[in-house]
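Below sits a lone chain in structure tokens, taken as the form predicted on its own.
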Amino acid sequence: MNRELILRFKEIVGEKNLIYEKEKMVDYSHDEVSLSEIYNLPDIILKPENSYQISEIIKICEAEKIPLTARGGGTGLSGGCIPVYGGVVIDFENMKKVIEVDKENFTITVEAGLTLREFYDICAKNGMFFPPHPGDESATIGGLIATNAGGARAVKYGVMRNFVRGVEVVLADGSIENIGGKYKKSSSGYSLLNLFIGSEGTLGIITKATISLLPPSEKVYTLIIPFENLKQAIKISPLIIQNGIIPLAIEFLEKNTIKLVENYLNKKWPCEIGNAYLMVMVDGKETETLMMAENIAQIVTENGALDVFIIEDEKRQKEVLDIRSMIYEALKSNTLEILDVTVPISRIYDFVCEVKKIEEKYATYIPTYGHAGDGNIHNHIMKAKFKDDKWIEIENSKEKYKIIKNDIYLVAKKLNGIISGEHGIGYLKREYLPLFFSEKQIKIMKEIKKIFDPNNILNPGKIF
């Protein structure tokens, strides 16, 4: 990153939107991945204010073969925004405009740097509802689209892909393209829009997005259902859907994990009894939602539930969702890596049992919880376990880490699962991609990458 290049970038974004001092770039060298050794400093940080500036930046990077990484909120869990080859990092903090609120088409168009928290506020002020809740609300819209984020509320309404109607992207040659629109249906050629959703910034830089919304639900209830053991909780989950009820969310959790989050947040879970829980959310018209909650209560009590706690108060519901959403933060300091495999919902319990065997085999601690309604499961590979009110180091945890990770992926493969349900491949999972995809499929993916980014400047070192 010589002086001439710095001056060229400065002409585009201005001095105040340019950082190249090493001590100021440390925060841009990593995402939320716990492994401290997974980081790399960029050569320069640029904070453009519009798509035109990004286009000019990319043209320079393409001509000079400089790696370029787009960064949103830095909340990723796969090393997806780590600049593994240095180069330019584009920070979207200056691109948060709300372009349009279209109440007729129930869409909102925003710039990619708007955070999820800010987006929720805009939706609420305009009488609209955005169902996905991927967790960390400081994540940006661009980052959520780039990873096809999901979260707890995906059972009924789906993931980001189900709500993205159109995007503006800047391609590797600097051209600015608008893909998709406000329409809900399209059977017009290959879906370029779906290629960009989940592409992790490797095909183009998403700068704007048109998101479709829903009317807000009249009523939401959260049910906390305690069980004696995890098997009962997981096995009952499909019965809810088989009885014609499609909840907003169905999550399974264990008591020991909840206790750690309670201590971390200084908040209380609604019940003490039981060793495992289902957290079920239902929404709709008030009378039908109450009926769904009561029907679920009947189904689970007939199949081993110890009790059913129905929470109506919105503030208390948010506290419960916060506890579920903040599990990673509570465990982060002692986590080596969090995995997010997805298996068929009928195989969730089989997968969890196999992980328990791996935990025992390697004398380690692997907290496991996840989305019982869609089979997306989170496993924390830990370097310490909580015992007698303190964290105790696990012997040889780092030496065991990759072996454990590989064994968990082998189990997911055996159960016809997939490597990632919502975090993406990024840097940390790329070597395991061939375990889940054939050589031919990976070759096709690489050829697609080459068409969009022939010189491999866009987020290189990710996915493959």
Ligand SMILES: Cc1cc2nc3c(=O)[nH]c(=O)nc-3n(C[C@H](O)[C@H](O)[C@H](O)COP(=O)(O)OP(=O)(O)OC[C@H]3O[C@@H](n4cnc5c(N)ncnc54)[C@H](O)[C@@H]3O)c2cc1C
Second form
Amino acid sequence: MNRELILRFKEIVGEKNLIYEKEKMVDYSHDEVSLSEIYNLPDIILKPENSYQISEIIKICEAEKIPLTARGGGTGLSGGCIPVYGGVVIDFENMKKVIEVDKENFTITVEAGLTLREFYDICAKNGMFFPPHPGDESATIGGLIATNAGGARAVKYGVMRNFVRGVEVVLADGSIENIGGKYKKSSSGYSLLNLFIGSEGTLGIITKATISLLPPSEKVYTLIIPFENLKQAIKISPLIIQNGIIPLAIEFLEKNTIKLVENYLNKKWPCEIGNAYLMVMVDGKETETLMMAENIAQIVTENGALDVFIIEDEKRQKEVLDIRSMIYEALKSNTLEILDVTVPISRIYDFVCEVKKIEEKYATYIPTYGHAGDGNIHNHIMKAKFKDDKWIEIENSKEKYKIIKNDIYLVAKKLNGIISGEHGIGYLKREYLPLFFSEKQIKIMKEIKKIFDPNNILNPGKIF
Ligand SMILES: Cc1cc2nc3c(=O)[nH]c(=O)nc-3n(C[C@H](O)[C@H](O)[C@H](O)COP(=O)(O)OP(=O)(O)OC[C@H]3O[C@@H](n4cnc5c(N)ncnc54)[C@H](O)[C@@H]3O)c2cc1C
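Structure of the form predicted in complex with the named molecule, given the form predicted on its own:
Starting with the chain above, the whole complex follows.
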């Protein structure tokens, strides 16, 4: 990037909000996926303070055909915010304002750089509840919308898409558009709002968002349910729903995965017995929540559960949720990639069995766990396995990695699933997109991209 361009960007954001020294850019060259082959540095990092500055930045990028990538918390798991062609990275750390708390409409409007942790605090202070819980609370509102993030608590209330009422976006030509609003219903032509949710920074830059909220639940219980085997655990989830109970979360986990996290965090899972677990969360009014917990306890006990641990204490519930949320962290240094396919809930067990066959075929280790309530499953493709209290390298893991990934996607497709349930396509999954969509559908998606971004400056190299 030449000096003249750097000076123009400096005029927009000011000296303190610009980084162009290579040694200070390393953190911006990756997200939470540790693959070294996608490691790439931007040419310049800009930290704008408002939408107008972003508009001026985009106008320069558009005129000079400079790639521009938005970066939120950098917690993504698909290489989405990596500047694969260099250029400008926009860091949202200076855009965290709370613009409005509207108690009558039960919405909060914020700037896109606010983190999830900060957003939960603001909601709590104002007597409001934001149900989605993607595992890493340093993710930003902009990133959560751009990936249509989900998380464990999506079973009852849904994912980001169910909570975004409106966004302000800066388009590739620099125009600032308000899409949506505070209204709840709309049957008014194509939904541009829904197009932006999950667009991974490829159609425009999200600068503000109006999020709809709920009143806090009076009570939440977490149930930990051990089973002899994974089949029993997974097959019970639909029974809970068929009995008229929609829990906040239903997660399935295996004992060996839990052991790894216990070691990593030095925290204890509430039970030792069993080889597989369901973690079920229920919420609502005090008496009805207890009744739901007791009904679930009865259903699972009649269907093979070895025991049921109902946790009421809030601190203990948080510890258990933390253990679940930290699985990725515990496995990260030995993970090549974490996948997030979604299959119909009736096919979760078939999917898990097929993945076990792939694990055996390639003599590898594929820890698998996930959201049993909505069919969204995480598989880690590993470079080492944990044996006798230590990590042992898997032979030829890098060579086998893409074959294993392809095989897992073929299983997902066979079972009528989809490639990504919550992390997005980003850079890492783009070559597999055609497995799940027809040529015609991909052509339509590309044409939409061209309408919004004719010069392909917005996060190029992602999704397609
Ligand atoms: C331990 C751990 C657990 C996780 N658990 C979950 C989970 O349960 N569920 C889940 O859904 N995800 C989960 N994630 C993934 C991740 O947290 C989400 O994808 C999150 O939405 C990313 O937000 P971010 O701000 O970090 O975005 P980034 O990683 O910075 O960016 C992600 C994508 O969004 C785009 N983007 C960011 N900001 C903007 C903006 N303002 N405008 C336009 N585009 C933008 C980027 O260009 C990129 O394409 C987990 C990650 C970790 C590390």
